[in-house]
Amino acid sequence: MKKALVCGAGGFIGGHLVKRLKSEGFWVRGADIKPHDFSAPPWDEFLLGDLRDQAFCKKVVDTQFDEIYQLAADMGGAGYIFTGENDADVMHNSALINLNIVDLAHKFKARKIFYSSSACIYPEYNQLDPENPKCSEDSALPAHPDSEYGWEKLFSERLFLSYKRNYGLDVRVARFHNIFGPEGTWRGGKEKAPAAVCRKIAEVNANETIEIWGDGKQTRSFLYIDECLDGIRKFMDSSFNGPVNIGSEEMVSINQLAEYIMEIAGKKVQIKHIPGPQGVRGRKSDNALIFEKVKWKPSKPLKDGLRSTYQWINEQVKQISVKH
């Protein structure tokens, strides 16, 4: 039976991986500072701690794995990254995880292992036209991140390809554009888009007013949970080592976003935009390279995966409404 590991299974990607993998016979270890929120994933054994310490990645990181997933770090939604206030924190907490996790790695002669960079890499000078963003891998040299967690991302993503160069450990590094679905964090400030705006929408009545941070034209693109797991796997059977992005092409403003939970909820309710963080102006996956080396791209559009992630909020905005 192949051995796994998932470092972050408590988190929203992690816990659902470990579904992933358990469903194709994996024998599965995870790891995180906490348990999963909202879940109880099928791991079979769960080891709770703080990968930043070296002491515990050593009883986490104990033997030869099949493949290691690095998914642990400190991040969250605009609100978290984008402010300035947690810099130091997001920059330090992940660094030193993915020092620790990548050399025990190494040590014990993992046979593959897959790193969770993300889309927040790309030079803040190519994403100023939300109409035209450009994420093509090889556009993020010249660096210029518009966050510390994006300058951390890309000096992990060279750290793990450095022991690739050095050590001939094989590295999967790849890019993630917005993963988004249910059981991830839908409140408390390190949610993501999709969740909050799903939230803010669950929480009113029609024609009631919910908030949006800047003019709402500016654009990403979201990737449901399901379809990320898919390219994970994908990936991670090819024999290319990336960095390769894993998002969907179908780019949306944040109110075409509103309009699209709206219509799923019945309910059509006004948007008061007021100033907030709000990251780069414009960001959508180039799948052109994924494609070519893993011949994977996303199958389903938004709305599907939006359709059951407001579902699942919903539900869990009427139980605390039930509660109080």
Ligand code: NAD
Contents of the next structure:
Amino acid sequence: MKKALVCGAGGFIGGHLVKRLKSEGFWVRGADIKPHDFSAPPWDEFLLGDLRDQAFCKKVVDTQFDEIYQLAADMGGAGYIFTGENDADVMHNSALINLNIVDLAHKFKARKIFYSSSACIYPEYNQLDPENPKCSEDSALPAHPDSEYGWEKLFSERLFLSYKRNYGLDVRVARFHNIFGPEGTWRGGKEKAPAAVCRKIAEVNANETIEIWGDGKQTRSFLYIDECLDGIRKFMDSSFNGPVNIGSEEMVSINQLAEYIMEIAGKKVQIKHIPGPQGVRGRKSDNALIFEKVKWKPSKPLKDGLRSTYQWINEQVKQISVKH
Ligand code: NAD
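Previous: the form predicted alone; requested now: the form predicted in complex with ligand NAD:
Okay, now the whole complex, with that chain kicking things off.
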């Protein structure tokens, strides 16, 4: 039986990935600083601890894994990574985790290791026009990410690729573009746009008002979690090292996203635009390279994923209001 390790298994993508790997027959060890917030992923073993701590990492990577997925990071949505207030933590915490895990993967001869980078590594100067952002993999340099989160990801991509060049570690580096779905952070300050907008709409009655940061004309593309898992697994099974985008090419403005969610919720609400952290003006995945190398592209429209995400967040909102 193949053995996999998921670092960050208590998180959104990690929890779903554990389920996927189990359904494919892997033996799975998960590791995270916290248990999963919303479900009990079916891992065979879960180690609770701090991956910044080398001693803990040595317990987590103590054998040769067939596949390691390094997803653990200090991360959040715009309200966490673009305010500047968490920059030192984001850089320090995530860099330490990556330094620890990649080195142990090399020492214990992991057969393959996946690293989740981000679209946030792309230079701000290519993402000023909301209708025409450029995010092809070869546009990453000269580097000018708009957040320290992006700079750390860029450093760590290069770290993983250095282990490939110098030690032959078989790495896969993917740049995720806004992954969303049920069982992701939906409140508390670390949530991302789709979850935040679903929550805001779920919390109000028809014709009431919700707030959106900025003018809402900023654009993004959002990828549903199941599609993301398909992309990760196909990429892992390919012989391509990356870096490669894993995202959707269906670009919408945040105002359009809110309209879609209102339609799904069956309620029309008013939008009040307020100042707030937004990130770049436009961003969309460019899937040419992943399609060429891995033959993967998303298969479903954004609205499909929003439907199940809204349903799940609406349930969470209802449960909380019952408790209060
Ligand atoms: P998440 O925050 O739900 O998961 C990250 C997990 O890492 C959390 O469970 C957290 O507890 C864990 N973690 C953080 N610090 C740790 C530490 N010191 N020790 C042990 N565990 C620690 O985020 P996610 O959305 O599941 O993202 C997974 C990965 O994908 C991250 O590396 C993230 O940067 C990357 N990514 C995600 C998106 C997205 O849209 N969700 C986009 C780009 C990149």
